[in-house]
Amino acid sequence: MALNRAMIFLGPPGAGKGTQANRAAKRYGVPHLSTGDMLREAVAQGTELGRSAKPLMERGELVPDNIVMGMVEERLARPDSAQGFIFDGFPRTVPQAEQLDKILARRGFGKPLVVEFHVSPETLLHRVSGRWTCSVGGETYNIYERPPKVPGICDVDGGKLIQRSDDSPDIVRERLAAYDRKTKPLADYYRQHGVLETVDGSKGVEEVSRELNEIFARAAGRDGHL
């Protein structure tokens, strides 16, 4: 089943966008695109882009559009994006959404399908500040909901668990405040364009996946995609 369109998953940090985007990307055989992952890779590699973005990311601030949009357009030009793609947490502002609409038009895609994940602030803080990742294999844990058998050690390969600097409680609060301030207006933007759907991100992974499948099916019935 081909995707042949842009999909956008919106929601604050910890809402479950990444998990669901990864699942949907595998189902449709398209790239799962996270600007956060792209930026963190650039920081780790010490590229010019990474050096510019690093201090902003460490403070929980949004990276300027001129950096982000150039990176996005370059990524969408790759062959693996030709049949569609799924954005995880992008765009973050209305100006970015407007620029993305122009990029999609240039690349022959129509309107995106946008899904907003709703989760309470208390649940989000609990999810994100408790998140730790294996430094060897990348396995993810949550010290509150899915702790490792031995504190600080990965169950799979014994690697040391580390916490991203932007997952500390203080930075998480700043990230949530930035989301409230700059990203929530996106819902109104996409609602006005008739492409916004919503899911309850506080539900279990399988239940959210089922809701997304229903959304995809409705979209297919409306416009013939998928």
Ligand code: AMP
Given for the second form:
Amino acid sequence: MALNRAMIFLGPPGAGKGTQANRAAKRYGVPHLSTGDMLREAVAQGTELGRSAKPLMERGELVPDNIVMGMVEERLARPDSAQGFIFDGFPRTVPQAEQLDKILARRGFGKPLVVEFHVSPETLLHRVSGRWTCSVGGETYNIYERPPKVPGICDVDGGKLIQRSDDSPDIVRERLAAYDRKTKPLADYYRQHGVLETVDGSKGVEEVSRELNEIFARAAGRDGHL
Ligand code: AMP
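Compare with the form predicted on its own: the form predicted in complex with adenosine monophosphate:
Expanding to the full complex; the earlier chain stays at the top.
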């Protein structure tokens, strides 16, 4: 079944957005669009965009809106985005959200459905410090809560697990501060537009998934499509 809408997972680093976006994207057959992943890829490839984003990402600061918007617009023009998509880590500022609304309208989509993940700062720091990601397929693990079967190796595709350099405690604190300053106001923006839902992101992966599915089902009942 097609999603036919833009879903936005809003929340600080470590809230579980990536894990849930990955699962929901598979369930609904739509792309999982993480601007963080797109930027890390640009950095790894050494493109001009990657070179300008790299120092900011290393410090835990946001990349300028125009860079991110250009990247997102290009990505949404691909055919696999025609049936809907799930954003993880985007938008991160009110201007990004305003520009996204215009892009969605141009592409014939209605209002996005936004889910805010609530998690305490202590849980976030704990989760991020234990986070390891597969260098091949992007599957994420947590050495405290959800360790891989073989240390350092992905259960799914055998890829090597790596730790993100910006997951170190000092940089995570910067990223949380950037979230509070620039991204938190987005919850008000979307609440005013009547599209904000919330989940308790401190619960386990399965339980949060179930809550999200209920949110999707309610929205589908309201709007006549998923
Ligand atoms: P993430 O993987 O979502 O935690 O993103 C990693 C880093 O990429 C962030 O700390 C920012 O430097 C940058 N970034 C990712 N998405 C955005 C965005 N939508 N706007 C600005 N910067 C972003």
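The structure presented is a predicted model; accordingly, all values stated were derived computationally and were not measured. Whichever C-alpha set is largest while still superposing within 1.5 Å between the two forms counts as the rigid core. Positions refer to the first chain, counted from 1.
Interdomain rotation between the two forms (smaller rigid part relative to larger, C-alpha based, rounded to whole degrees) is 24°.
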